[in-house]
Every structure is written in structure tokens, then in C-alpha cells.
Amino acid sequence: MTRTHCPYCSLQCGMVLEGRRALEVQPWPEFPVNEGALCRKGWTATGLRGHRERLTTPLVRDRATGELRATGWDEALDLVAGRLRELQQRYGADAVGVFGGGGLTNEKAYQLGKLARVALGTSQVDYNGRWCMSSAASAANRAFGVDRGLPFPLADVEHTDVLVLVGSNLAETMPPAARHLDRLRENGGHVVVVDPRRTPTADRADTFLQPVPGTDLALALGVLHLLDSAGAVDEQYVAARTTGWPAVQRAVSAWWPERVERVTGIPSAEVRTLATRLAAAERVMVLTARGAEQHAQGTDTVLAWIDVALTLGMPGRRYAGYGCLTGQGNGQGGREHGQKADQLPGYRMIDDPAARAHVARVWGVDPETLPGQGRSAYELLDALGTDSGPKALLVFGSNIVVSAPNASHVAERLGALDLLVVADLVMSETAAIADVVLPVTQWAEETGTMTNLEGRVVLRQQAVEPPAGVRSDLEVMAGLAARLGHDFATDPEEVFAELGRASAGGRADYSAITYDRIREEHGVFWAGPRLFEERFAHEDGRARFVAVEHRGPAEPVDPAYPVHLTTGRVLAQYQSGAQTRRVRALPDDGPFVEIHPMLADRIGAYDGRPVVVTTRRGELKAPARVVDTIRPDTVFVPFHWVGANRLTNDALDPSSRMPEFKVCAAAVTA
């Protein structure tokens, strides 16, 4: 029997694995996050064990035939290291890029950043978490001085009076968490859901607001206007614990409810009712997710909702405040320890001389040898194969061909590389176009820590041995580092201890956390379970109000592309689907297009029959699902299959560098 955690979302639900060859998932009722509950993905998480598509030997593309052929580990790693040296000697250190993932353990994320900066000496390292929660992270750092998805335990949700969920389909993306909504309502609380689609989460709400995609910011500005005009600002809190309110007050003065209605499509009476409800509540909690954040103005949108929480005096109060519902399994830890272009371990910034000196001491190198800040995720991919961009890319834990915005363009850039190396457990769409494919372990075959959406560091423990011929990502990194003249540890507990030393004194300090503590305490919160009760993380201890203005989507609708396209998840699938689409017990119906009956009638579309969605970047043909739960001016496509992200816009948030996945202009034909 092995206590471990689900390989999917940021809840990191606890589970027990039993058996040796055939693993069986059992509940772990004592783990507080999920109390033994799991979604269908969790219950079937062992479905890839022994799968016929599992990779078990390195593959190298034959230059003569263009086909991948099996080879040994020494040949594969020798080839990769040799090609990397050649390219760096010819073009410089930044000729090599490294792309990581928000599902990698803390140990892997840490070691990947070290591999890039020490063994390869490249600044060109980033990860797919840049596309997930980076706007919320950017906003939280600016407002509070630190980024932690939830600065309180998830269970606190049950005890607030009004919960506002902005852009979250909690009931489908992390189902075990939805019980907190039910308990909140049983306790007399009120749930508000803001979403262009009426989802299963909206069905569990007391109030549902259905804005035009890309207008959540305008709604927040309207709420702020009404709170101010009603005298609902917590003046004592604002004066004692914040700065910047006068600028926000001026910025929202023109956002009358009628203006909000024109922009968002939400009736002004509903906007007034929301503001009145928030003003009357003793405890208010605002949670944002990808629907609000994956925009070219995502950071500003989150800042506006943080302003709402600050206006009411909520952050730092028990059972109240603001939080981000982090998406990927290690979305929190993955952005804390060095696989982002601008960061070093412990959430230190790479352009900070003191941070560079501290981490360099732990790594045993001269701070001057550490590269500076590189390109963000999409900008890194966009530069591949260009005169100034990387000529080689190492990919760990990401299926870029499916998950990147404007994916056809990204595939072209990947094709322009001299060398593409992908470490994966199955032949993902990205691995299928690689020059070298390295088979790596999956979650049940390895040990490592993850940091869930609460900032709770948990321990995934190895339950079974990996198939013969498969190595862990840590072993792959160590093998490459050794060939480049560096000695990297492969034992995850040893790597975690080093991570602790490197993060010591940083904003995300793990130095007091050990594997033994995690086992004893069912996970350990870095900086404690609740932040901000006494002070915020800025030097003066105060939170920052930030004045923002609504600009709307980067690509507004027009006569040629008259409807809004938005994307998201479905219950049975996860991220790019590389794992879940291969689990037999999970339904895989393929992509579809959700369309309102009014729009379907206008274009002659019928339920179950194909429609074509076209944007300025590409097109997708898929069956229509005619439903009255979506706005008539909007269509929805899930992103788990190839095709959806060929449509999405690569416009970037200027602060977080988050692409605008959640809205673009589209045309739909039957």
C-alpha cells in the first residue's frame, strides 16, 4: 500500500495505490484536501500502466529515412549532448532552449532550471505554466508582494458568506472541490458564478452572471463604482492596510451599471444586485481561474477583482479574501523554483544580484556565469529556428503541438529547429515530430513533491518500478549534465534538500520542509496555511490597489468574424489529453463545437452534424452541440485535442506574457 497523490490537477487529491503489477486506486479519507473523494480521472489514473503505447526505449530519427528508430540510452544522450555542444559553439549559449511543464515535480522543475543555467548556460528556459496561471501570479505579486494561488486552505471556502467565482468551472475541472460550494450553501452562504457558459458549476450557484467573453474586467470596475458610491468601502482597512485607493476611485468613477451592461451584456440590475450583496456581506471571497486570466488583459482583470476584495477589507481576514484556482498539478511549485525565464529557486527574480549570489553559492558557480532573463514561453517558441532564436529545444512535461496558441505557427517553428528533443511517457503529438524521444517515468513509478493550489507541499511516493528501459526525468537531466561536465543528483530527496537550500530566504522558502515532515503532517504549507493576517509581503506591509482600465479583447468581432470563440476543459479529459485520451475508462468523444440554438438556426447547423469554426489563424471541423447554456454570440471548443489551439490568438498580456486563449473573433458555418 502506497499513499500518494493524483497525477492531474492542482488539488493533488490524496489516494492509496494497492498492488504491484496491477495497481488499484483506493481512497485516502484522512487526506484533508479531498477526504477520500476523487473524480473519474483520479479513479482511473493507473490506466496508462502497461499501456501498449507506453514508450520504453529511446528513439532517434534516422536522417536517411526520416523515421524514428530504437536505440540505447548512451547513444541517445551522446547524440543530444554532442549536437547541443556543436550548436552552442556555432551560435552561442542561447542556441539551446529548454521548455518545461506545470506537471513536473518540484524536484524536476528545480533541476530543469539548473540544467538550463548551469550545464547549458542558456537564458532560454520557460514552461507551459506561463499559459495557465501567470496572470494571477503577476497580479498577486503586484498587489500583495507574493504569489500563492490560495493564501488560505481550500476548506475556508465553506465558511465565507459570499463566494464569487470568476471564470471557473470548478465542478468539471476539479470535481472533488465542488463539495465546498455545496457546504457553503448549506451554511447559508451565497455562490456567484461569472462565466459565458452555464456550466455544471453555474448550476450549483445561487447567482449566475453570463458576460461577453473578455469583459470580466468591466464587471469588476462596475462593482467597484457601485461599492464606492454606496459608501461600502472599508475606510479603516483601506487606510491601515493598503495604498493606492484614490487612483482606483477616480478610475472607476465613470463605470455606471448601464455602461457595464453595454460592455458585458449583463443587465445593470444584476450588476447592482451583486454589488449590494457584496456590500452587505461580512465575509467575501473572490476566486479567479483561467476564464478570467487567459487574456491579453488578464493581469489587469485579476487586479480589478483584487481591488474589489481590498475595497471590502477582505484579504487577510479569516474565511475571506482573494485567491486563484491554480490549474496544473504543480502549477504553484512549478513557477516557484526556476523553470521560468525570469526566476530562480524560491521565487527569486533572476535580475536581482543578491538572488543570483545566493543561488550561485548553492550551485557552486560564479554568479557572473548565470545567464540573465530569457524569453517567455510563447516568445521562446515563436523565436525557434530564427536567426536570433534557439536552434535546439529540450522539452520536458509539455505537449506543445496541442497546447500552444496559434498552434500551426508553433508547429512550423518546431519544424525549423536543428534539434528537437522530447522526454515523455507516450508518443504525444510533440514527441511524434521530435528528432530524439526519451522515455521517462510516470507518477506512480517515481517519488517527488508537488505544491497544490493552497501552497501545501505534498509527497508523491513511488508505488511500482518503471518498465525496463525507462528512466526518470532527473536521471535524464543528470545524464545530459554529466556529458556537459556537471554532476547532478538523481535521488529526489537529495534534490529536494538542495532545493530547500536554494530557496532559503526567498519568497517561496522550502528550507524547513522535509519528506518526513510531509508524511507526518499530510503536506506542509510553505509560509503557513494562511497569509496576510498581520501584514502583506511588500516591505511596508501594505497591499497595493492598482488602477486599471478595460480595453477589451485583442481581437474584437467584426463582420467577417462575428462571434466570440472561447475554449476550455471537459470533465473526462485533462490538458492536451496525452494521458487521458489513452485511458480506456475515460470517454473520448473528440472535439466538438458548443453553439446556441439561435446561432445554429441562423447558420443552418444541427446538433451532432459538423460545423466549421474559422479564425484568422486556422479552422476546425467538428460536430455541433446545440445547447442553450452558452451565449448566442459565443461558441465553445474544448482544447484537449489537436485543432482547438490552431484557432486561438497568440496576443500576449504585457505583464504576465499570457496568451489570449479565452477569446478571439471567429466565424461558424454549417
Second form
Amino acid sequence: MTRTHCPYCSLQCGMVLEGRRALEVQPWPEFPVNEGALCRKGWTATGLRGHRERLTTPLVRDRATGELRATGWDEALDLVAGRLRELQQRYGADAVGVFGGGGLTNEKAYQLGKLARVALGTSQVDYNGRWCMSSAASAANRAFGVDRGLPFPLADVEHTDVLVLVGSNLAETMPPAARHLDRLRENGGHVVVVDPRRTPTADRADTFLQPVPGTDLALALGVLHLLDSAGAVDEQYVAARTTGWPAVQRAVSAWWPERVERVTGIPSAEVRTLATRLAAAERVMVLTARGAEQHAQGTDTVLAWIDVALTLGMPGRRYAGYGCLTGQGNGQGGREHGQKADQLPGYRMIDDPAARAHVARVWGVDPETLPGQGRSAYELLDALGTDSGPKALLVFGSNIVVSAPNASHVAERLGALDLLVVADLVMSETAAIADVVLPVTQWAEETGTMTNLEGRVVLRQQAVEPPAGVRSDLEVMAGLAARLGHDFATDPEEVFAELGRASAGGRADYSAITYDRIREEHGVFWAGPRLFEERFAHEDGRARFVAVEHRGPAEPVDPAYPVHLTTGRVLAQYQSGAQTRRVRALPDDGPFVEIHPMLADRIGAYDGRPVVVTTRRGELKAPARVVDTIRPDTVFVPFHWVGANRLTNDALDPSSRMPEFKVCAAAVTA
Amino acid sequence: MPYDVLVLATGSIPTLPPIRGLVQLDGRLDERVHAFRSLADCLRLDAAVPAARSAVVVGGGLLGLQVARALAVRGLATEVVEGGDHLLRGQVDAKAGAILARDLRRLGTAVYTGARATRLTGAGLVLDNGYTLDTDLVVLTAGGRPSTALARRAGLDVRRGVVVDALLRTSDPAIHAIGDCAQFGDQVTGFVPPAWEQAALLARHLDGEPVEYAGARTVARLRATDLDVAVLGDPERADGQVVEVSNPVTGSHRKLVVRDGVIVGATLVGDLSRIGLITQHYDRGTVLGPHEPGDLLRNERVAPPVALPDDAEVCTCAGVSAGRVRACGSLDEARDTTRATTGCGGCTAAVRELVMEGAPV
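Counterpart to the form predicted alone, namely the form predicted in complex with its partner chain:
Below, the chain from earlier opens the complete complex, with every other chain and molecule after it.
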């Protein structure tokens, strides 16, 4: 019997794996986050084990035939290391790029950053977390001086008075979390859901607001306007614990409810009711997720909702405040330990000389040798194969071809590389176009830590031996590092201890956390379960109000593309679907287009019959799902399959570099 | 002061209606009389409200109705005097105006339409229909006119407002005009949003961007407690086909003016349930299908609950159908064999019910 955690989302539900060969998932009722509950993805998580599509031998593309052929590990790693060195000698250190993922364990994320900075000496390292919660991260850093998804345990949700979920469909994306909503309501609390779709989460809410995609920011400004004009600002808190309110007050004076209505499509009466409810509540909790964050104005949207929480005096108060519901399994830890272009382990900034000196000391290198800040995820991909961009890319834990925005363009850039190396469990769409494919272990076959959406560091423990021929990512990295003249550890606990030393004194300090403590305490929160009770993480101890303005989507609708397109998830699939689409027990019906009956009638679409969605970047043909739960001016496509992201816009948030996945202009025809 | 580019944003000036006695011999307004244009006007009125018991609002336009409702909500006996034959005559038709008058009366506010105030005396405000309204406050909301004196003296082309072209230029290409003082085509606006829009567009033009002004898309929203009115564009003068639903039973009157599938004007009175969506379509010039305008005015109905068919998914977390749950003898059995209720827990009540259904009686 092995206690471990689900391989998918950021909830990191505890589960027990039984059996040596045929693994079986059993509940782990004592683990507090999910108390034994799991969704069908969790119950069926072992379905990918021993799947016939598992990769079990390194593959190298044959120059003569263009086909991938099996080879040995030494040959594959020799080849990769040799080509990397060659390209770096010819074009410089930055000719090699490294691309990580928010699903990698902390140990792997840490080691990947070290591989880039020490063994390869490249600044060109980033990861798919940029496409996940980077806007919330950038906003929280500005407002609070630290970025931890939830600054309190998730179960605190049950004890607040009003919970506002902005752009979260947690009932489908992390179902066990929805139990907390139900308990909150049993306790007399009120749930508000803001979403362009009336999702299963909205069905469990007391209040549902349905804005035009890309206008959550304007709604927040309208709420701030009403709170201020109603005299509901917590003046004492604002004076004692924050700075910057006057600028926000001035900025929101122009956002009266009827203007908000015109921008958001939410009737002004609903905006007023929401503000009245928030003003009257003793405890308010605002949680954002991808719906609010995956926009070219995502950071500002989050900042505006943080302003709402600060105006009401909530952050730092028990059972209240602001938080982000992180998406990927290790979305939190993945952004803390150095696989991000601008960061070193412990959430240290790479341009901070003291941070460089500390990390260089742990790594035993001269701080001068550490490269500076590289390109963000999309910019890195956009530069591949160009004169100044990387000529080789190493990919760990990401299926870029499916998950990148403007995916056709990204696939083209990948095609322009001299060398694409992909480490994965299965032949993902990205692995399928690689020059070298390296088969790696999956969750039940390895040990490592993940940091869930609460900042709770949990331990994934190995339950079974991996199939013969498969290596762990840590072993792959060590193999490459060795060939480049560096000695990297492969034992996860050893790597974790090194990570602890490297993170010591940083914003996300893991130095006091050990595997034993995690086992004993059901996970360990870095910096403790609740932040901000005494002070915020800025030097002056205060939170910062930031005045922001609504700009609207980067690509507004127009006569040629008159409909908003938004994207998201379905319950039975996860991310690019590379894993879940291969689990037989999970339904895989392919993509579909959610469309309102009025729009269906306009274009002559029928439920179940195909429609074509076109944007300036690509098109997708999929069956229509005619439902009255979506706005009539909007269509929705899930992103787990190739196609949705051929449509999405690669406009980036100026601060987080988050692409605008959640809204672009589209045309729909039957 | 020399300039390369000059922007006129002189706004509008309130007009006093031709009522004798508004202005005292010393040239100041009668103490009871309040204009309603500037912040100072509002503050003065606000200060006068606590001591007042009654008010007459002159003007039954958007502003007049808002003020009337605000005063009534604060406990003043309020009356509205409108010279035209129905309320909001600048924006809506007689039918909508009649519904509004009825609503106002229901809310306790007297409405006199087709009546002109002629004189203010010690006894009150005298109307041309013979009534004299005894009142503590007289609030004038009868509008303003573009402030064009400077433009006229400068020899610019001025009609109602300073005439501007699609680049917001006056007849002197170095001089622009925006906001309430400007006239584009036949359009003189009196709201903030078009002025902002013009300011933003002019800034882009002056920055060298190739932009053109196509006229304001105004959405006039009555901000008054318990009076629901929205007017999009100029529905009484817009050219197009009218799709209209009037329901005196519920006190709602809604009409869309549609040209080539595009909403070019709309009046919504008494029912704003679709205001957000209709405004989006109007602002974006969405080309609607032939049934859509009608659908937009239809009331949304929620389908009644029906018995779940066996193939309906009850537990989405575990993917369990109603049939599979019905086959189970108890909640525990359903949980253990199908995993239903083990995810988000939202289906627990439904599963319990289905299990009961299947249980032998």
C-alpha cells in the first residue's frame, strides 16, 4: 500500500495505491484536502500504466527514412549531448532552449532550471506555467509581495460568508473541491460565480453573473465604484495595512454600473446586488482562476479583484481574502524553483545579485557564469529556429503542439529547429514530431514532491517499478549533465535537500521541509498555512492597491469575426489530453463547439452536426453542442484536443506574458 | 497663446425655461429653484432636501425622471411637469411614455404631461392648465445647449453645435471640437460616454493613427429606482423594421429597430432582462438571424424538471448514468460499485432519490 497523490490537477488529491502489478486506486480519507473523494480521472489514473502506447525505449529520427527508430539510452543521450554542444559552439549558449511543465515535481523543475543554467549555460528556459496561472502570480507579487495560490487552506472556503469565484469551473476541473462550496452553503454562506458559461459550478452557486469574455476587469471596477460610493470601504484597514487606495478610488469613479453593464453585458441591477452583498458581508473571499487570468489584461484583472478584497479589508483576515485556484498539478511548486526564465530556486529573481550569489554557492559555480533572464514561454517558442533564437529545444512535461496558443504557428517554429528532444511517457503530438524521444517514468513509478494550490508540499511516492527501458526525468537530466561535464543527483530526496538549500532565505523557502515531515503532517505548507495575518511580504509590510484600467480583448469582434471564442476544460480530460485521452475508462468524444440556440438558429446549426469555427489563425470543425448555458454571443471549445489552440490568440499580457487563451474573435458557420 | 492644434471641449450651458419668477429682481434664482447641471447644483439641492417636504421637477426627460425618483425615494412628495405630450419624448414613443407615467404614478409621483409651467409665485408653480403646484423645491432639468460662443466669435461653422467632420475637425482644420459642444452630422450628444469616446479617438488621430469617427452609439439608461428604461440610439427616428412586444399587463414595452439584421435602435421599458445582450449586439453591429430579434424579446423560461431517462448522466465526476444507479439497492452500493457521489458530491441527493425509486415497495 502506497500513499500518494493524483497525477493530475493542482488539488493533488490524496489516494492510496494497492497491489504490485495491477495497481488499484483506493481512497485515503485522512488526507484533508479531498478526504477520500476523487473524480473519475483520479479513480482511473492507473489506466495509463502498462498501456500499449507507453514508450519504453528511446527513439531517434532516422535521417534517411524520416522515421523514428528505437535506440539505446547511451546512443540517444550521446547524440543529444553531442548535437547540443555542436550547436552551442556554432551559435552560442542560447542556441539551446529548455521547456518545462507545471506538472513536473519540484525536484524535476529545480533540476531542469539547473540543467539550463549550469550544464547548458543558457538563459532560454521557461515552462507552460506561463499559460496557466502566471497572471495571478504576477498580480499577487505586486499586491502582496509574494505569490502563493491560496494564502490559506482550501477548507477555509467553508467558513467565509460570501465566496466570489471569478472564472473558475472547479466543479468540473477539480470536482472534490466543490464539496467545500456545498459545505459553505450549508453553513449559511453565499456563493457567487462569474463566468461566460453557466457551468456546473455556476449551478451550485447562489448568484451567477455571465459577463462577455474578457470583461471581468470591468466588473471588478464597477464593484469597487459601488463599494466606494456606498461608503463600504474598510477605512481603518486601508489606512493601517495598505498603500495606494486614493489612485484606485479616482480610477473607479468613472465606472458607474450602467457603464459596467454596457461593457460586461451584465445588467446593472446585478452589479449593484453583488456590491451590496459584498458590502454587507463580514467575510468575503475572492478566488480567481484561468477564466479571469488567461487574458492579455489578465494581471490587471486579478489586481482589480485583489483591490476589491483589499477595499473590504479581507486579505489577512481569517476565512477571507484573495486567492488563485492554480491549475496544473504542480503549478505552484513549478513556478518556485527555477524553470521560469526570470527566476532562480526559492522564487528568487534572476537579476538580483544576492539571489545569484546564494544559488551559485549552492551549485558550486561562479555567479558570473549564471545566465540572465531569458524569453517567456510563448516568446521562446516564437523565436525557435530564427536567427537570434534557439536552434535546439529540450521539452520535459509539456505537449506544446496541443497546448500553445496560435498552435499552427508554434508547430511551424518547432519544425524550424535543428534538434527537438522530447521526454514523455507516451507519443504525444509534440513527441511525434521530435528528433529524439526519451521515455520517462510516470507518477506511480517515481517519488517526488508537488506543491498543491494551497502551497502545501505533498509527497508523491513510488508504488511500482517502471517498465524496463524507462528512466526518470531526473536520470535523463543527470545523463545529459554528465555528458556536458556536470554531476547531477538522481535520487529525489537528495535533490529535494539540495532544492531546500538553494531556496533557503528565498520567498518560497523549502529548507525546513523534509520527506519525513511531509509524511507525518499530511503535507507541509511553506511559510505556514495562513499568510498575511500580521503583515504582507512587501518591505513595508503593507499590501498595495494597484489602479488598473479595462482595455478589453486584444482582438475585439468585428463583422468578419462576430463571435467571441473562449476555451476551457471538460471533466474527464486533463490538459493536452496526452495522458487522459489514453485512459480507456475516460470518455474521449473529441472536441465540440458549445453554441447557444439563438446563435445556432442564426447560422443554421443543429445539435450534434458539425460546425466550423474560424479565426484569423486557423479553423476547427467539430460537432455543435447546442446549449442555453453559454452566452449567445460566445462559443466555447475545450482545449484537450488538437484544434482549439490553432484558433486562440497569442497576444500576451505585458507583465505575466500570459497569452489570451480565453477570448478572441471568431466566425462560426454550419 | 499660440497653438498647433486646438481642441474645443466647452460643453453645454443650462438653459432656463421661460418661466416668470424663476429669477429674482437681484438676478439670483428664487431660493426654491434649483438647476441640475453642475456638481455645485447637486450639492446645493442635496443640502436643501432635508428641510423640504415637496418638489416639482420641470422636465420629463431622462434627467427629470432620475431626479424625480431620487427625491421621491428620499421622502419628498414629488411632481413632474412635462411640456410634451408624453414622458421621455426625446427618446421613446407615446406607448412607452404612457407606461412610464403609469409606473411613476404607481410609485406616488404625480405626472403632468402636455403642461407648461408659466410662473413661479409665492403660492407655487403655476401651470398653463390652470393648476398651481405648491412646492418647496423647483428642480429645472429642461436641458442645455452647446456652448458655442467662442467658436462663433472665431468664425467657425456653428449650427446647434460646433460642426465637426469624421476627424472631429471644425471648419478650421487646426481646431477640433469634442463633447457636448460639438455637432457631428445631425448629432449633438449630451452624455459622458460619447465625449470620452471622441476624446480617445481624437487622441489617436493626433497621434497619427488612421481613425474615423462614425457617430456616437448612445445607450441612454435611466438610473432611477424602480423605473426600468433603456434607449439605444434614436429608435423613434432610426430607419428600419420594428419588432415590438408590448405587454401592458406586466407594464413592459420593448421594441427593436432592425436594419439588414442589425439593431439600429431599441426601447426597453419595464423589462431589462436582456439589456446586456441587446446592448452587445447593438454596440458591435451584430448581424442577427431573422428570428433573433423576436427571440431577444421573448421571455426566458426554465424547463420543468422531468424524470431522468436511464442513459442520463447523474454523476459526472464518475460518469455514472441514472440506469446504473437505479440498479443499485442502496446509496452505499451505488457508491461502492459505481463510484457515484465520490467526486464533487453534488449528485448525492439525486442518487439517493434514484436508489429509493428502484427499491422494492
